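A single chain comes next, written as structure tokens; it is the form predicted alone.
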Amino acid sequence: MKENYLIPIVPFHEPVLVRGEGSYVYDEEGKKLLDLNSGQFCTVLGHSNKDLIKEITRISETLVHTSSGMISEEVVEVSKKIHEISGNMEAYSILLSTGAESVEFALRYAKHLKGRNGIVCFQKGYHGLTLGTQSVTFGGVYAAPEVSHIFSVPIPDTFAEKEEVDNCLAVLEKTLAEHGKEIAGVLMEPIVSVGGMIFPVKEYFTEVRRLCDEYDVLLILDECQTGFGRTGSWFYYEQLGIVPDMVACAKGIGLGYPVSLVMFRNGLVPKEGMTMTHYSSHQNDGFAAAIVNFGIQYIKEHNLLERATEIGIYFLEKLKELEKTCPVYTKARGHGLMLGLDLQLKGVDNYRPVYQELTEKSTKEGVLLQGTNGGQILRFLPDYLIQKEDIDFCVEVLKKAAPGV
């Protein structure tokens, strides 16, 4: 690693990026390297979409910025995409930088709509390291300071059985009918990714959404990762079969710029307009707005939602085929373009250094991956325009890279 001076938060792996073009990025040797993971997660249109490149020099030319208390034609037009797509929500929205603060503005104004401070969430969920956002993501159990009504639940796993998911409603309702007085609003991913890549049922979220009702609180969903047809649809909530009353949605939406999305449900919205007030540097700029209204129409019209849904099915057939060849590889799952694939050794407590050596692995033969879980479980979230022979590739890698081969 060059010399550098960045503060260590987390540690960077080798090699030096220097340059992306479509699925893949390239280091300062010249290797080049399938990225799995469409950068973070946001990418989403490839690296260097020469058509985004196009729509990022015009609005660059035209308005880039305003105040806070001032709006652009853009902003204007991507409110009204919004509510498009966004279904049976209808929603009304705000654009932000980051998913965490797109997540700590939905919770503060939930407790402001309810006029309550609590906050059930996930124990395995994931929302930013933000004070707010970290007092929610993994139950809260790393925030400090501590956050105060915070309640945490179970999530059912992908593969559970009806009466793990009964338990787990059964935890939830209990804990709405002890506190749901002190309670504003359930928040919780759809898909739990950094948790360990969880894929509940849908009739989980079915009754999450009646016993909000029946008790009176706000369910505000976090589509980071799964929101701007990563999974097939605009966002996965219309998969689900639900209306939620706010949606954090970001990374994919910026297409590999700092954009995120609060909307909330129409109805929710005060005829009289809010009374509780937010200002924020980069709301509703006119440069985000612009990539968010371009990414909307190049889904469009290239078919982005349905492609996703025909080459998730791919990826998650060439998974199920490596875990009967590699048997190290096991419990396949996915909706779309977010796929998981367990690791799974006899006597192997700590998958940290088994991990450790598969990417070693892979990124000598030519992939980037990334995983969860301390290192169990490997995720798979690549841009909407990846190719068969490229998921060919990464599952060729997968077989050469396998841990004990």
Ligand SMILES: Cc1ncc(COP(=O)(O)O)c(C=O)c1O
Second form
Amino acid sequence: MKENYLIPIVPFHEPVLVRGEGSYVYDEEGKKLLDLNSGQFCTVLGHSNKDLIKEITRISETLVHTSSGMISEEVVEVSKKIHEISGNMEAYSILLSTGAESVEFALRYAKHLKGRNGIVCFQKGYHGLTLGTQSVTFGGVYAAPEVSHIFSVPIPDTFAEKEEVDNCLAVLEKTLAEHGKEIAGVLMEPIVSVGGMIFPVKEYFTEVRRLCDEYDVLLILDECQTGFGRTGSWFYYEQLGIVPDMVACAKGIGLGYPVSLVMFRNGLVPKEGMTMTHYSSHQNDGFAAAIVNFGIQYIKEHNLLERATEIGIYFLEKLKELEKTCPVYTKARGHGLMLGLDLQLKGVDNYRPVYQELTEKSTKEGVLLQGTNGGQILRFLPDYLIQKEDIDFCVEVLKKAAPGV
Ligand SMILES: Cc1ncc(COP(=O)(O)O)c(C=O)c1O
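Switching conditions: you have the form predicted alone, so give me the form predicted in complex with this ligand.
So here's everything in the complex, that chain up top.
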């Protein structure tokens, strides 16, 4: 790796990148690489989208920031649009900067509104790595120091039988029955990404919603990855047929810029108003609002919700075909433009070296991959404008770079 003065927080990957355009990024030698994960699942309208650049220039020349106690026209407008696209939530909202910040905000207000300290989270959930969010990430096992009153429960797998779904629900119900009086909310990713690209069945969420109502706790969905059109609707909860109490959303909503969102369902804000204030330097910035306003309009004008569904189906079909010709790949799954694929090699427990070889080969061939679960699971969360030819190219390279080939 090039000499640098960065804190070595992760083993940074080669190559060093210099620019991006559409679904591709370019390295110093001008080599073109297909970015199958829109950066870190953020640049959903592609890199350096020309219309977005115009909008960024416009807002930069208008008003990017106000003091935390003031709002701009742009922010008023975006709150109306978010209210509209939030469907049955009829949401009240705030714009913040990162995913972890949005989850922190939701947890802070859930505890405040309920007057309780406890949070139920899921053993495979990922919500960020700030002090608070790491306490609810992977059930808090990596939290140092720990936040108290965290109750961690299992989530059913994508391909789970009814029995597994019922067992998971039974653990949740037992936790709520025993500790409900201390619990403010249940926090969950509706599609578990980092924890293994898990898509629990719809019926599971119906029951989770019912249990939250029965035990009078808030249902907080972390839609940092699933929100803002990725799965073919503005938010994934619409497809699950439930109305959450709070939603945290990030990544895609910022189109590559640090923007996040928290939504409260209509009725959650007490009639007498909030009795706890919140101050964050970049809350409800005009800059963030302009990006979200632009994103909503662009997605509507280009029918990108329908496109995410259609192109997602195409991508999934291609991955399923790949499985047939290349059995090292298995369990292709996905919803809209959020897809997963497992590696399966006889006698292999540690997939890190396998994954490293695969990504080195694919990068050489011009495709950037991202894995999770020690490299055993590949994730695909491309931009919403990705072309079929790019997907074909990805599958071709996966075939060529397949471990053991
Ligand atoms: C579901 C989910 N929630 C929260 C976060 C944290 O977001 P950020 O890294 O922007 O703080 C992430 C990041 O990967 C995530 O995937």
